[in-house]
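There is one chain below, alone, in structure tokens, taken in the form predicted together with the partner chain.
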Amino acid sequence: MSSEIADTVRAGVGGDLADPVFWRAGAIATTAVMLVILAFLTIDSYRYISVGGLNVPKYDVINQHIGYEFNWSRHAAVPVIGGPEPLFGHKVTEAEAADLILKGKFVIQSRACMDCHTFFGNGAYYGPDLTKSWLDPAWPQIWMPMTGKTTREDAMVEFLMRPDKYPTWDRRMPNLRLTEAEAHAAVAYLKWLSAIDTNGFPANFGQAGK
């Protein structure tokens, strides 16, 4: 073994490009350096994506207003935390919202939501990107007077119980028999996940005809 090492070390030194032994100590030597940065980097990437992180905010920020709007600073569109607006007119703990943020997940993964919809442009590409769906004018302008419920929560809740009965095109979402906590649920993680800043991704989000 260590006369191994001396010969890997040896050739790596001389440099004798026919050698394999050179290009091994190459490829161990690139694979360790990139996997160290790649360790320092996801460190890194932690103070931004841990929830409370720089990017991805506490879960009660579903008590919050959340828009959307160009940074010209940031050459990005943001999000932008505003006034209180409780979701369901009530609000939320932070205990209580982690509570329901997690029923939320688990919502998503159960019924398999990505196996249709993107969150963040990443699942499937059968139906729309979901990043930003609280923000969706399809809400007020065609679901709220389709179901007609007064608020966009409360439509959300009724089309994720029942997409089959609201659709918008011959596209329709089918019904995964959501119950009503579940859709409950599954509305606050939306919430929660529109307020990640997600360097402009989506970019010029319901800008069209603006």
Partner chain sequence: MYRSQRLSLRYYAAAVTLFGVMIVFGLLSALYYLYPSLLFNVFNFSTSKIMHIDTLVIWLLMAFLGAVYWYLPKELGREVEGMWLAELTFWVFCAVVIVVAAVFIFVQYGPATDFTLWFINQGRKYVEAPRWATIGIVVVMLVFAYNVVATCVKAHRMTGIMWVLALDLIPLVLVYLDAFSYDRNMSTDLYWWWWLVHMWVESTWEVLIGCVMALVLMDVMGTSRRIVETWLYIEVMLVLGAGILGLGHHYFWIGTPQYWLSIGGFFSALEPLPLLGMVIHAVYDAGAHRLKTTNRPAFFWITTEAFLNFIGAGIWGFMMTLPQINLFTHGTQWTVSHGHFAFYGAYVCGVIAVFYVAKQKTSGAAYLDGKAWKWAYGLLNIGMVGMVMGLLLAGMAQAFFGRAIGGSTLMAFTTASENPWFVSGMYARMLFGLMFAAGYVALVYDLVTSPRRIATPALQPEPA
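One more: the block was the form predicted together with the partner chain; return the form predicted on its own.
Left out here are the partners and the other molecules; the chain alone remains.
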């Protein structure tokens, strides 16, 4: 009797597996579940990657001092937003900051900076990654004295406008013919980038030679 029951069960299961309706229903159910999961993950990701979200500050952060410190609880270096430190000594509104940073992004795109540099690890590796370039200790240690400028942003503008005047080791940046306004916008974009929490990327940034 038990043998007959087993045969009936096997026949029933085999019949279900051979039925295309069974597989179609399974595929639809699986797709629906995955779409729901994807929707939740997308919504959660936007909390981190949207401007003004958990990891990406608003554009007017360029009005503030931006530091970089190791967070022991996270085991990673993170940006630290400090007190007032307006870029070029001029405080801008959020709308003005957004417009300036957008122009800076277009400057970097129009000059194909990613042909030599990387942003967030994407691009070429001839030059350094620029994600945290605003925070590079070389600006106050080397470039401010070399250019004769008293602020980080002024040294960056001077270098961006006349890189051929300040050759960097064996790999030299070409003169991209930036106007002063374009250089200002590019620096604003780079300062904003430095305030983004990239979970410690690039690793060991600013530690070389220490």
